[in-house]
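The chain below stands alone and is given as structure tokens, in the form predicted on its own.
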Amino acid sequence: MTDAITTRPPATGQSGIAAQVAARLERARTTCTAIPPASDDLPGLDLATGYEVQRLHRAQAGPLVGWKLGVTSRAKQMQVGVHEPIRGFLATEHVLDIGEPLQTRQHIQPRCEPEIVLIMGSDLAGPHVSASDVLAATAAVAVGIEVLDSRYQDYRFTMPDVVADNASASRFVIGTPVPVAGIDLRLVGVVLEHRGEVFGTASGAASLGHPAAAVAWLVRSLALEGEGLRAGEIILSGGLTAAVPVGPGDVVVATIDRLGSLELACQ
């Protein structure tokens, strides 16, 4: 007589695809090894499944501290063939303190970009939230630097791929918050410096015409899943210039009018 062996049948359908992609990305993160895009051999990966992968990773991450937006430039949306931004979550594992260096060896292919950061002063949710509603609920704004790190080889991916990869979220640091009253976030000038040279310039309007408009899209998107923003959460409203690749010894400085300057050293 032999013992019966019970095996779990393989996962099928979109949930099965999500589980496969989540496992691949987790291995890539933990081993710091870039992988081919999941869409190369999983043609069933769509945006909805990409967000399902995100939720699986979010369930395993540290406490939620906020959200990030990607593909907020109209030109970028046209380039990649989408009509709206994408979103990702921010957890405690993503936080860098001011003055804390970026340990590049802990990442695969890190890149930095400047962000206008909104700090929520009150909860905000609903399917019809506007940019004005966002500004009314914002306690303060700050200059930020986001560190992107795609787990896909050469940053090659489809939109479902990058959504599954939590919009390439890796680390972020924010400067000292300042009151938003009296600041037109569309018009603030943005400069990104790398190794002491200007790498890129922009204005706040590079993020969907207004950073608050980008955050309003985020709130409406979350409302479809019964979620919203909470007081105290940090929102990265979208990259304002191209992202610069960084390595050991590099220094990146983001300067935004009225919000100040922020430096990130890389080791």
Second form
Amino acid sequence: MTDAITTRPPATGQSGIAAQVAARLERARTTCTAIPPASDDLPGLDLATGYEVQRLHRAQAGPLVGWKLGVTSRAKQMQVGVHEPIRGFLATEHVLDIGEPLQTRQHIQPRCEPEIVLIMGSDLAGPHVSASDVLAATAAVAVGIEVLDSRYQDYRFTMPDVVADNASASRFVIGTPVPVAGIDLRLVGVVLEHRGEVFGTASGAASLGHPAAAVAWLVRSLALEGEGLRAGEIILSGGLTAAVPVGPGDVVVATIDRLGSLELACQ
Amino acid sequence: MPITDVPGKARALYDARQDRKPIEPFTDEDASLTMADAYAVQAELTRLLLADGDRIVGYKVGLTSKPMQRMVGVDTPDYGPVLGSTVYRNGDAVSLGAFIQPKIEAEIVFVLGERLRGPGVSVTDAHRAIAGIAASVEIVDSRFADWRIKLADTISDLASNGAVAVSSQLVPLAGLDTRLIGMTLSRNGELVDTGAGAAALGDPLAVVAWLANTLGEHGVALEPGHLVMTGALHAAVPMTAGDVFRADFDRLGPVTVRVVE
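I would like to compare: after the form predicted on its own, may I see the structure of the form predicted in complex with its partner chain?
Every chain and every other molecule in the complex is listed next, the one we just looked at coming first.
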């Protein structure tokens, strides 16, 4: 799997940029301090270099537990002028257990969003994978809350910036998995509550028309790197409402019809 | 010449509806216009329309979402009558010529099975009085230029109601969590927006209770067969001739309208 990465070395200049950006982001994470977007003074930072930064970060992170998607809503894509989502990796350090509070002080500017989570039942790879292939390979689905935390000041970034920042991944918690059979993930209602009030609503279609279509894009994107999904991996299929900023004392509840409800307390 | 009296305002709106020509917002002339003034104009306008042979088949509730309330600067919904002449069926063609500046919104609609009269109506009372729930879209329209409306304007203008299209598939409420009914709105096959029932006052059932209690203050009851349009689950979308809009609701099914010149 890693062969594909090592046999495809980026140009020396790009590799230098990737290392530089990776170091800045690492410092931002460890010191919990936002930085200006890397693209401000490194205009050579492109999407491929952004993913190279992600690979450098991944090599330093704990064991891989899955993947996440970003920029999966059409509105968001039009807003930033792109027509594709982005992906990030999830490692053990990103996991919050059910009932475990979010320590907001370990974050720069945390935001929460509700997501449909797919848990893979079998390996899935290839450049032509479709949404129905994804559903066939899915063991179960669950409601999830993703905690985003951009390492860039005020969430101001270009697409290569945010890819380099692992798609703003920070923490995630998932509810009890349920079988996907018989559930139309496109139409399930989604409600995000914050401090006891409705903050946003959606249906599953908010992620690229269907969460499984978003995951199919992820698999095809990974195939370009010679990678794929493994059985047991957890996939956050994309934020379904706007993300709500959270601080100490906040409680966030994500409810998805047929999948259940999940609460996250912030300290 | 400012229109200050209730009959004059109602007549101005009546004429704007007939001529399809928008008028300047009442609040331009008189920013102190109250909600009570506005409901008086609405009642007078409704009387004029009923005198033409129309009838009230239900009510729409507007401003049921936080973002909409914030936009108008209020913390309460508003309501207006739904007139029989403006009800379309699933699949119908809707002519732009019937409106001034129409937009479409996907909404959950309830059909009353029993009389419901406030005050004191709880969500449980509302639940018991409802015969069923269905997929619907509301076509909102403003008789005021460029939708430049304040609360008193939209209330006077039948809460900016233009028309409704309702699915014929009436689904029983039992066992449904109306907060969690998911919805996708597409235009010509392309996803436009999504939402869920909770976007309407936290729960569409709470909208029915609010309406029954508010109408009760004026001595009006919801009658068996009345429609209650519970408010948009997403931001309103402008309509163009040739558009086919489809609002698909989980557990309720779809409702489609075709937009023609």
